[in-house]
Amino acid sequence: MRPKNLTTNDHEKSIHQRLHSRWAAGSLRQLSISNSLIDFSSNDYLGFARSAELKAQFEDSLKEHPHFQLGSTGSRLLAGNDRFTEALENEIAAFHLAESALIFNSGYDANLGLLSSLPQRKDTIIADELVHASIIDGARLSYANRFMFRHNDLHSLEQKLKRSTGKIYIVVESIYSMDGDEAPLMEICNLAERYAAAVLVDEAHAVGLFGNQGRGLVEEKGLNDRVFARTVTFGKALGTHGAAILGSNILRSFLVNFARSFVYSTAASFTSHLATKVAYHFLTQYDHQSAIHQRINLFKSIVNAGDQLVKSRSPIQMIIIPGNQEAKNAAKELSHLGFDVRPILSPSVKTGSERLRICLHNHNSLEEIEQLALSLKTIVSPRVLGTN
């Protein structure tokens, strides 16, 4: 029975207490509006989201479809499917050298649908401890056994493989969003094949940046045929919205039937899919990769952070500044100098590994990157960055 003295105020108090705990720890999240600072925080690595040329190409393409609908009007299994979407999936699959692709409304939806439906009871999911929350949440919704292995630690992974039952799924990100480092994909595939495990790779922060024309790290390593499924997202380097799962035709059919985040979601709009189509075309028009890696190398050549700068050849560069308040103070000082750099605080990362997450972009000039790097050397303690 419901206690007679319980009121809605008690629910409010419970919420308030949890929020207060976050505030006391210096980790209370709040929404903010985009500012006029120089962007070193977004995931718009190639500058596609703000590209005037890409926008013009989109507008020209839109004129070719004067009778488009604003909304899809239903899930893909009801009224929300069309020839354009299926043709786009075929184009995406061909670009990534995959047999098939299935579009989801977001990377979160894609990982949630894949991990919650594919592993079954008595199967085993083994995920790197730093995988995205969408992978963790999807695994929790499955009936499979779940293990986490130490980040990029092959010995730890093999110890979990030895304890696994049923069909085994190893889940990693090719480029990790909070560190910018990469998974040892070749070694993981070798180990997976010894234990008859399937490898699932989230390529969210690799698409557009690595591989031939930005096909991703799996393609760069020549592992297309050794990875069971890849999640590619459109909301980062491609500058649009949504995601797709790449794999075999039978995997696509399985997800259409069993991935609840696909089955029960209204499909994205035509304009969203058109923007993604145009962005993929734009990706092949220029050598965007050389430009972004030039900026990454410039930043790393100036900043000397020793062990505090996480090893990364991606646009995500991390400087560890332990303590929520210390990381926030450093970000605030950078904002006063005109740079939008965000602190990453616990509990998003482990206590003691709080950091500045610096994202480099093609829309950042070389001068802006040099100014940021030099500013970091003066703002962050010399004990962190050194004096070179």
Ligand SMILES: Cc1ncc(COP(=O)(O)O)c(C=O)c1O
Second form
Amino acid sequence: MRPKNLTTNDHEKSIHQRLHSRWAAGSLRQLSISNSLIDFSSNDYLGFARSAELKAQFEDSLKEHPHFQLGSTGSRLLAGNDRFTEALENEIAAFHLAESALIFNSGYDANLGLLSSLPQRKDTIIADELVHASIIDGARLSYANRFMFRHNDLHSLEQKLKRSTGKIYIVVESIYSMDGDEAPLMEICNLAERYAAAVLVDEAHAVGLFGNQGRGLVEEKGLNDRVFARTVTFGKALGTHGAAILGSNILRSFLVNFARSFVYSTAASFTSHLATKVAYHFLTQYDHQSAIHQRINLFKSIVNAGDQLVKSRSPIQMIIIPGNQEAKNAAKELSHLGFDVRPILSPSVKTGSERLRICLHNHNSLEEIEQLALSLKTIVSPRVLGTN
Ligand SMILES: Cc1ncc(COP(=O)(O)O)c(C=O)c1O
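Show the same protein again, this time as the form predicted in complex with the named molecule rather than the form predicted alone.
Now the full complex is given, and it begins with the chain already shown.
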């Protein structure tokens, strides 16, 4: 029964107030339809999602499966499993030089399932302060103790290691989604080993871009055997959707039993898995990495924005423009010039570190990148690069 004096109107009022505060802070989130501007914002780093060649390969492969089902019809533990999915997992594991892979419906689900199930009561999760929301949410669902360490700061990490109990799990991203910079993976593994801690690495923004044929930064650094689990996602450079956790066979069995985002969710469709299979194949067909790194180097050589440009060798390039309104204005000016660059506002990032997030892609021509970089120098420079 509804308590006296409380009407559904009150519920609306309360959520309206929260929305209003966001609006007043200049940080109201709103859905918008993709535009026809030049893409400097999507995660389609290698242009796979829009590749006519990859689409044609997908359509050809689909013809080989005329009796495919539209939906998987259940979770993997019930009706939603098949040989195709398991073979794909074996291929993904082999590509990334891992013992096994377990597919999740998204990177969010993968991290949520991993972090919420693996660390037990009295264990400790230590995460970099800039890890993705999916890791934070997973850790919140766990009964383990939780610490954050200062971004990429080994001293801060060691302080937390000293205070940890039980089994320790250090969680980092190999390439950080918000700053595009990278974790000192080698040093983190060295430190972890001194404290018998397991290292979990989210490779969402490294797959396809780093390592031999895009196997990721863990592979590039030769750390496959020193990292306990890796999250690879398909929705960024691979241009499809979904994710996998890479690790040992035991870890895979554990997740099949305990990762609730895996157990209690309908498996992805056949077409989704097929698209990912074809995308992985496409990744090894050409040298996509040289093209993207050429673009990144070109952009950096022109912008040369000193401290305001976060140090990054990834396609994610950040220019700090303090203030929600300032960052929004800069993005708007760029949109008038035809560039789709998104501002990242607080509270997504700390107040005062609002920024423009520029994502470079293989479908951006060298001329487009040059034009964007030059425009940034004129539009953004008077605002924040003036001291440079
Ligand atoms: C570092 C990182 N991990 C996980 C995710 C979630 O992946 P998905 O979009 O597949 O849910 C993202 C997505 O933005 C991400 O940036």
